[in-house]
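Only one chain is shown below, in C-alpha cells, and it's the form predicted on its own.
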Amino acid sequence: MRLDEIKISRAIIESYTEKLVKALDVDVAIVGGGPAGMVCGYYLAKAGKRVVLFERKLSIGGGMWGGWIMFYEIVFMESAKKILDEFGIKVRQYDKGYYLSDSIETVSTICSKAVKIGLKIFNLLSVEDVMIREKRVCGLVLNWTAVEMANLHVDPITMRAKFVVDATGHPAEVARIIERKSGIRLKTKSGKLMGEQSMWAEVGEDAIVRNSKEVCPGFYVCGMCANAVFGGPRMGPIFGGMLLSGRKIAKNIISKI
C-alpha cells in the first residue's frame, strides 16, 4: 500500500477536531494534567460525567515526573494507598506508614487508566480567561500553548461547563484570573488568594485535603492550587494529598451534577 501524505493529514486534522468540537460543551473541565488534576478526572469519567481535561505543556503529570530532585521515586502515606492499589499501581512499604512508589509507573498509570474510562486530555492548551455569567464560573478561554508563549495576538475559542477546576499547582492559574478579572470575592478569610506557605509536610498533606474545595459558584481548587488559594504550606516530594484532594473534589461535584 503507498502512503498518501494527504489523507494522513486529513485523517489527523477530522479526528482531532470531532473530539475538540466535543469538549466545547461539557459537565466539568480541570485545567492542569498534574496527579491531583488526573485522578479528579479519572472518579468524574468513572461516574459516567462529561469531563476534559487541559494542560498547558506537551506532557502531563507535573511535579510527579521528577519526583525528588530527580530521583524518580515518590512517597504515600497510608490514606492514600487504597487509591494507588485501585490503579493498580505496585506499591512498596519504607517503614510503618511510609508507602513507596516509581513516579513514572504512577504517573503513566494514572493517565493510561483515566484516558480508558473517559477522561479527554488536551495538551498543548492554556486558559488566558474565564467565562462569568451571573456571577458564577461557567467556562474557559483556550488559546495554543505556542500562541501565549510568542505573545502572539491571536484570539482564543472558548468552552462551556458546569464546573472547572484548577488543578494548576503552585501557581493558581485561573484562580489568579478570577481574583484579577472577575471581582466576585472568593470563599477565603480575605476573599483573596491566600497564598502558598513554606514546606511542612505534615500540615501540608492535610491541609491539601481540606482546602480542596469550592472557591466560587462553578469553580474548585484541588491538588497544590488548593492549599495556594487558601493559604496552606508546600508539602515537598510526598503525593499522598494531591491524589486524595482529586478523588474529593471529583466526589463533591458528582453529588451536585
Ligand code: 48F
Given for the second form:
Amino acid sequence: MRLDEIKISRAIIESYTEKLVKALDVDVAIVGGGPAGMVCGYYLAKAGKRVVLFERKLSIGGGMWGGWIMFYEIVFMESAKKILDEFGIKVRQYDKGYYLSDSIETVSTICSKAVKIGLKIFNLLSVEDVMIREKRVCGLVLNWTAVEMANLHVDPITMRAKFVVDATGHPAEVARIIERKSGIRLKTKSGKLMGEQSMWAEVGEDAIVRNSKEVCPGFYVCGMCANAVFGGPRMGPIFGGMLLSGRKIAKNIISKI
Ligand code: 48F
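Could the form predicted in complex with the ligand be given as well, to go with the form predicted on its own?
After this comes the whole thing, all chains and molecules, with the earlier chain placed first.
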C-alpha cells in the first residue's frame, strides 16, 4: 500500500475538527490539566457528563511531573489513598499516614484513565477570557497557545458550558479574568481574590478541599487555585488535597446537572 500525505492530513483535519465542534457546547469545561483538573474531569466523565479540559501546554500533568525539586516522588495522606487505589496507582507507605507514589506513573495513569473513560482533553489551547450572560459564567474564550506566545493579533474561539472549573493552579487565571472584567462579586470574604498564603502543608491540605467550591454562578475552583481564590497556604510536594478537591468539585457539579 502506498502512503498518501494528503490522506494523512485530511484524516487529522476531519477527526480533530469533529472533536473540536463537539467541544463547543458541553456540560462542563475545565481549565488546566494538572492533577486537580484531571481528577475532576475523570469523575465527571465517569458519571456520563460531557466534559472537556483545556490545557495550555503540550503535556498535561501540571506541577505533578516534577515531584519535589525534580525528585519524581510525591507524598499523599491516608484520605487520598483511596483515589490512587481506584486509579490502580502503586502506593508505598513511608510511615504512618505518609504514602509515596511515583509522579510519572501517577500523572500518566490518571491521564490515561480519564481519557479512556470519556474526558476530552485539548492541549495547546489557552483560556484568555470567559463568556458571561446574566451574571452567570457560561463559557470560555480560547486561543492557540502558540498565538498567545507569539503575541499575534488573531481572534479567539468561544465555547459554551453549563459549568466552568478553574484548575489553573497557583495563578488562578480564570478567576482573575472574572474578577477583573465581570463586576460580579465573588463568594470570598472580600468579594475579590484573597490570594495564596505561605507554605504550610498541614493547613493547606485541608483548606484546599474546603475552598474547592462555587465562586460565582456557573464557576467553580479546584486544586491550588482554590487556595489562591479563597486564601489558603501552598503546600509543596504533597498532592492528596489536589485529588480530593478535584473529586469534590466533580461531585458538586454532578449533583447540579
Ligand atoms: O499547576 P497545576 O499542577 O495545578 P493543580 O492541579 O496542582 C497544583 C500542584 O501541581 C502544585 C502544588 C502541590 O502542592 O502546589 O503546584 O492545582 O496545573 C495547572 C495547569 O493549568 C494550566 C497549566 O499549564 C497547568 O498545566 N493552565 C494555566 N493557565 C491556563 C492553563 C490557561 N489560561 N489556559 C489553559 N491552561
